[in-house]
Amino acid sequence: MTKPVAIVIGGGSTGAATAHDLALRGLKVILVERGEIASGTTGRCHCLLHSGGRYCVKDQEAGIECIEENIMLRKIMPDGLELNDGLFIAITDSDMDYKDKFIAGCEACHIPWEELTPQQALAIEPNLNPNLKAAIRVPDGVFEALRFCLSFLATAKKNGAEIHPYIEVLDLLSTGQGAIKGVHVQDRTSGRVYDIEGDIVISATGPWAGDIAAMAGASVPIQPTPGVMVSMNQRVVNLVVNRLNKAADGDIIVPQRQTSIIGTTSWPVDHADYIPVPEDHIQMMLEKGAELVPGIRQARMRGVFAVARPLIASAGQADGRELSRTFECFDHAKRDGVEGFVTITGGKATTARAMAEKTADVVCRKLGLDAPCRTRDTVLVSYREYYI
């Protein structure tokens, strides 16, 4: 029996997890990515394995998604995570006023938490601001973006998936009767232009989802919302350090190998490919980072980068801080009258597996397949095996 062919566009965390899920369900999967794997949004994020703490007060749907997937990833990705935990620290009276809201939010989202005295927090992280007033420990973690994606893709390859980096989608192929039948692509290494046909096309392109949807005469309510991050040349903390307050600019330091990443700002842009890096945002990161860890001032900047978050916009919401970090799968047959085409967007790298499950459920339903999700219990092979 011939397997249905699913074409996945996008080689970031969502596309990689979707390829893995669909391959486990028995589909023939072809993934195309216009650059290297994890070269888009996933590869330029601060690589936080979210506990959900950053969202547990104002965006509890996203907070619950994050902690559930955090727990699951710890079981299925043993070779790709640094499970170092995180601290939310209070420095000002305003931070202290937020503490009870934060603890209530953790309880509502079922996020494990532990309150530490300032002395206990400083014993764990001696580089913290010595004037801190309180600290809450949560199960944050850290991942390396490329390894994160390759863990999903290596497992997908073992189940028959084809992975094609440097293949850019120029257009979607139409049947001429309101349906998509494949992709028109260009190999960016050779210049060759050709078609790939399949039974369904899945766009997992993050902030570029609107561009791909437009090729089908469809739309998604995406708002590319970048943030500037600054990488320092020292690992100044071992745990993730967050400001104990509502989300704001420069409120997190993420240790990443021997570096520290200070993040992040937030503003809307028209297109994810053209993101300026304002100088005042860089200075703000350094100043706000030093409020959390004064020793940041003694470190040198290693690099500055910006990435567009794929936030799902709602009518009347322009401020990226107010947009939910949850995700949504769009069946364009229902939304736009375009059959054979699905978009998955929003979310976080932490929730990529859940995003893939939801997408694969939609795909299988559309193709008439009875194939339950198996990614919750399938331990991923090592990212090292991607190149075998």
Ligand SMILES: Cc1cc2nc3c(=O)[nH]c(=O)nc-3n(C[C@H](O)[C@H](O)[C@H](O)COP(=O)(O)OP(=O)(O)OC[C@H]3O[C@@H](n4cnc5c(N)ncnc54)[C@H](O)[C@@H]3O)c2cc1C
The other form holds:
Amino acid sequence: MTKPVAIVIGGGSTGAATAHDLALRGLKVILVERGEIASGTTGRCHCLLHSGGRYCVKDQEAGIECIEENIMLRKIMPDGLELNDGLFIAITDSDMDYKDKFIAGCEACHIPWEELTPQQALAIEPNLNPNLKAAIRVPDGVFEALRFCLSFLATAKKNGAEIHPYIEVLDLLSTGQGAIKGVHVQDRTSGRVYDIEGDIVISATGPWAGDIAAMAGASVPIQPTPGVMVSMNQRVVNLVVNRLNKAADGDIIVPQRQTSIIGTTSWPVDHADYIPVPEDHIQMMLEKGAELVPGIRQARMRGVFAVARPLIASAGQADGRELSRTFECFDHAKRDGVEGFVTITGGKATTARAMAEKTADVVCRKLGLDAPCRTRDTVLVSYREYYI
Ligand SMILES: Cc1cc2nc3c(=O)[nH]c(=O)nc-3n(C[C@H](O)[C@H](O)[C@H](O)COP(=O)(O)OP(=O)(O)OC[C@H]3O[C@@H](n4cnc5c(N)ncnc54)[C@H](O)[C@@H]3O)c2cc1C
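Please show me the structure of the same protein in the form predicted in complex with the named molecule, now that we have looked at it in the form predicted alone.
Below, the chain from earlier opens the complete complex, with every other chain and molecule after it.
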């Protein structure tokens, strides 16, 4: 029996996890990515394996998704993660006022937490602000973006998926009767233009999802919302350090191998391809980062980068900090009357597996397949096997 063909557009965390899920359910998967794997938002984020602590007060749906996926990824991606934990530290009276809300939020989202005395926190992380007033330890972690995606893709390849980087979707192919039947692409290495046909097209294009949907005459309520991050040339802490307060500019330092990433800001832009990096955001990262770890000022700035979150916009919510970090799968047959086409967007890299599960459920339902999700307990092969 021939397998149904699913075309996945986008080789970030969402597309990679979706390719894996669909291949495991027995579909023939063809993934196309216009650049290198993880060259979009995924490759330029902080790479925090969220415990959910950053969302547990104001965005508990996202907080619960994060802790559930954090626990699952520890089991299925054993060689792709650094399980170093995170600290939320209070420095001011306003931070202290937030502490009880934070602990209640952790409890509500089932995030394991432990309060440390300032002395205990400084014993673990001697570079913390010595004036800290409180510290809460949570199971944050760190991943490396390319390895994260390759773990899913290596497993998808083993299950028969084809992965094609440097293939850009120029247009969607229409049946002429209100359905999508494939993609019109260009190979960016050779210039060759050709068509790929399939039974369903899945857009996992993050903040570019609006562009792909427009090719089908459809829409998704995406608000590209960038953040500026500053990478320093030393690993100044071993645990992830967060400010114990509601999400704000410069409230996190993520150790990434021998560097430290200070993040981040949040503002809306018209298009994810054009993100100016405001100079004052860089200075703000350095100032706010030094409130958490004063010695970070002695490190040298190694790089500055900005990338857009694919946030799902709701009417009347203009401020990116107010938009939920949860995700949504749009079936364009229901939304826009276009068959054969779905979009998965929003979410976090941390929740990529759950996003893929939801998408593959929609895809299987549309194709009339009875194939349950198996990604919750399928241990991924090593990212190293992607190249084998
Ligand atoms: C500043 C910042 C910090 C963040 N920090 C974290 C963090 O620490 N931890 C965390 O879990 N999440 C974090 N996130 C969120 C996370 O990065 C994103 O939610 C996630 O990476 C999105 O993945 P994606 O695969 O949906 O999108 P992307 O990674 O953007 O992938 C979409 C892909 O589609 C491709 N594409 C676009 N158009 C086409 C086309 N026409 N043809 C073919 N391919 C195309 C792009 O090249 C891109 O690679 C952060 C986000 C931001 C902005």
